[in-house]
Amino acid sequence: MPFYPLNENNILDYLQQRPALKDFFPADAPVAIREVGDGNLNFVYIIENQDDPENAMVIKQALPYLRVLGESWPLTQERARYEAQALQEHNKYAPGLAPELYDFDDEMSTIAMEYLGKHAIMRKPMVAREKFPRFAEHISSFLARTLYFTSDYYLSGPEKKLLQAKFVNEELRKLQEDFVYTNPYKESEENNWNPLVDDEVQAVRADTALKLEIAAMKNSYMNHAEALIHADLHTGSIMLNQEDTRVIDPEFAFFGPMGYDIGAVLQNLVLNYLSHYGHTPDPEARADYQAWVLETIREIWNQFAAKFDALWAENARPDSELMPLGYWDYPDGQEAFAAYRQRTIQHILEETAGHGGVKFLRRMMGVVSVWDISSIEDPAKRAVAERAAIHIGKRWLMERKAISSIDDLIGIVQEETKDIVV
């Protein structure tokens, strides 16, 4: 059928045309429909049986333009296919950590998936200082499993290349190349920043050493096809509760540097840490929650590193591309294999710092900020968090090759915030 935008009036008729969906709701069920998309790209509808709230689904439709900027920014609807494919891979390698996929309609650019009614988008509960004791365990497992099992450390060369060919995602990659690594650091009409940090913005744009390193990270983003990455993995792309965590919205997925996903998660947690200088006036409550955020960052990395290493040691195949088991078949081979795994994990940490550092900067001076900080109403209080984010981002990026542990990155956060008075 030709594409048409779904709305509250036509979506039930649309479901009846899809064999996988037409019997999802009982024929006489009172169905409620609401549009809840608050992202930058798509419409998102929740369809719910009012007599049975467990009987519900989400329909996500990709528009032919960038929703946040309107029809003047046309955008391919291929992103729906990439998201559906990514959900399949995530459910294959990290079952229970992504929503279940029910149906994908290429012509209508729609995805039908599990409704996570008992979960919340992570960002707002964190501003309200809610703690999630199992988050580090869950997100580290998602990262370790999705990154390891789609990499050359597990797959054969042909397997990796065939999978990679399914995730070219050229248009959304170009969007990130421009909006993360290029436009914020030069004159560009969509850039936006708090005038109270204009001096920091102009200093970044004129810092030759810094811009050389940003260019190096853009090169990494464009050319280091290490694994299938989510490529938009922030606290707005995570739904969770006290017991369960799900990663959503993988429409940017492509084969890129592993450190990009990890850096995005850790950087978003630090931005939340900084937001409490504006959101939490009580110093004891602020310090308590910020300590939990930093410990969560530590646990995410340490658990990721341990899980990634264990997956590699336990699942290396004779035909894996980097490196096949026979390569280590000599008297000191197992020690060498362990050293190679640790060298690789150290490389991922450096890339985590580099890509995370760039993402700090782009959030403070590019087209899209984060709600944690943009929701601080007082521009002066917001500038406190923004200025610290810029300083931390620059240091994560510039000092990445000297980083030896996650404690070094946490130490930078602590050093750059120790003198903040609000």
The other form holds:
2 protein chains.
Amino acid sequence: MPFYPLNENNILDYLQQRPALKDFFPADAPVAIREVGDGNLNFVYIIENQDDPENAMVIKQALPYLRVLGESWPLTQERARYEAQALQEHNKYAPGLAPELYDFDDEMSTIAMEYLGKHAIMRKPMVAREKFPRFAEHISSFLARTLYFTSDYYLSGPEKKLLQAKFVNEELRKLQEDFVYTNPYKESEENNWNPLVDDEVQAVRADTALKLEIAAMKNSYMNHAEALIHADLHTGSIMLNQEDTRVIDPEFAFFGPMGYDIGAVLQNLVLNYLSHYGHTPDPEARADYQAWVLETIREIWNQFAAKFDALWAENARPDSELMPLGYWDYPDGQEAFAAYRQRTIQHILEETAGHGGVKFLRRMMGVVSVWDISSIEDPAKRAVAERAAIHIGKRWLMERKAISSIDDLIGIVQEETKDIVV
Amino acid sequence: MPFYPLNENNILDYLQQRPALKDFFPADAPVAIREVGDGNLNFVYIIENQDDPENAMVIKQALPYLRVLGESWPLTQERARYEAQALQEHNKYAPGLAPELYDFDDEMSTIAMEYLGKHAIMRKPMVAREKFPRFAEHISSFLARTLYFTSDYYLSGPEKKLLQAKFVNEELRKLQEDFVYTNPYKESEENNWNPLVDDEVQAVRADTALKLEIAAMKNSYMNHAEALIHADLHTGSIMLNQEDTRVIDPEFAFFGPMGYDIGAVLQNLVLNYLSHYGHTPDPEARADYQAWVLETIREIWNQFAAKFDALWAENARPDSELMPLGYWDYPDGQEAFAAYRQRTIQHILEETAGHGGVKFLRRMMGVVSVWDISSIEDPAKRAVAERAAIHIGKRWLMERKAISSIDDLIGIVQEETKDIVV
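Same protein, different form: I have the form predicted on its own, so give me the form predicted together with another copy of the chain.
Everything in the complex follows now, all chains and molecules, and the chain you saw is the first one.
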């Protein structure tokens, strides 16, 4: 069957052609269809049985261009396959923390998956200061499990390489290479930034020491094939409520540095923290929510580190490639294995700081900001948050090799915001 | 055509079935066939026109098991494809420094290539103290050109990833993961070592600090996808004479750290240097040859570094991924670009020391030594060389982050051999 774009009129006929989907809705159910894609890349339909809202699914179709920039920016539809493959791995290793996958149609670049009708995209409620008490627990499990089980710390060398070979993903990786690690720091027409922080932006673009470290992180992003990373794990890729958390939209997935995913989560939380200088005029309400955000950051890292270490200690196999258990089979071997795990986790923290740091900068001077910040209407208030974000980003990046715990990264956030009066 | 093993009786018929090969020899030429494979993995036939020795070719066929260990060690025949693909890249970027490729037959796992009748495998003449005055010039060009042009310093992100996707090579990489970075440092039945250095070997296997660094280098080997490396570049993979140098046998090729290839060359030269404590009793002859070896090591690195820097400065493109030229387009940008090149080359030196260091150790206590050393008949004299090799290997590895030039690595060789009296 050749490719054609789905729409509200043809999508039910499409479902009838897919064995995994055709019996999803009762024959005479009154189904409602709506298109809700608010991302940059795809069209997303929710199909719902109006008699039974639990009976619903999401259909996501990748079109052959970048939605946000229109048909002038072509993109292959391979990304639907990468998303489907990543969802499979996420469901395998972190069941309940990603939407269930019902069907993948390679020719139509279409994925059918669980509808998360009781979940909200995390970014907006965080601007409204909603707290999510189980988020740190859930996201740290998602990170620890998806990253550990797709790394050489669990897999054998050949298993890892054969899985890696399914995630070439050269086009979407190129988008991040350009829009995270390159274009924001040079003249590039799609960049935009608040004129009130122009001094900071121009300083970044002319700061050789900083640009060498950005280049080092780009090299890590491109060539440190540590685990299957989500690679776009901002708060717009997380849907949650008070009880449940799901990570969505893994079409950027490839084998890269674990710190990129963790850094994305932590850095997006800090951007939200900063956004409340604009969104939350009441100092008490602001301080209360900001304290929750920082505590969540601390918990995410500390729980990640503990879970990752425990998963590794419990699941490492005789043929796990880094390192096979027999490598530690000598009198001091168990202490050595523990030291190896701790050294690795410390390196993940360093890369978390480095990638997170770069991502602060790109959000302030590249093609896309985040809604937390861009929705601050007063440019002067927005500049307060943006200036702090640039300072924090620089320091996370430049000081990453000296960081010994998450408290150091949180300390930088506190230092760079302690004099802010709005 | 299904696979069948070639032999002296059927190989001429085989040539007739290959369009690229059938007219290679004149119809009535008296051709001689001999099998000369002395490696671990393959059968190699030389086919020669006895009336015209310039009219000759090599046919190399991969069989479905590891030759050195017999049919009990199965290996897929994919390695012939990896070798053919790597030879293509080597001929593209370093023409004249690898054998010319005539034909590749995927079904038969067979490669036809230039016969190097005037070249010798480097290992043996080096034991006989033959000097090769152009070797440093040639091998440094091979390294600089094959590594630069297959890296992100030249290619765009997508170009690199699509090339990389052709070199999954999970089986041969696993061999090196096991036999270079794992098994020698633990109990493993195939290991063998000189009982006279048993104290050193046992100390390595129980040295946690050292084993953590070996694990770090294994991680680099596996996951630092820097460039298309040869991945088996010892002096048994180099054929040369006084005028000409060719790198052969790239079936292990994959995208890994540049320092692995450079470290292999330098470390094999040092092993040869050490072997003369056994092979060359005359102190003057020994000192003379050892001085040439050390000077060659210095020249290889220094010429590599200069050539790599110049290739990069001259060939970097607007879309080279690390970094696109526009990234350096600001007032201090040219100095920054030069600093980036130098920092990268310094990191290659660090990885050269690390990978080279591990490879010293594995040759002294793993499954295969090198002929330079193993051919020393007196175990006591062999132990002199082996003990020094272990000391040098440990120091290259452990001190790699403090090394600032090739002279530091050479200095370690000199320090660890200055008290040797044989």
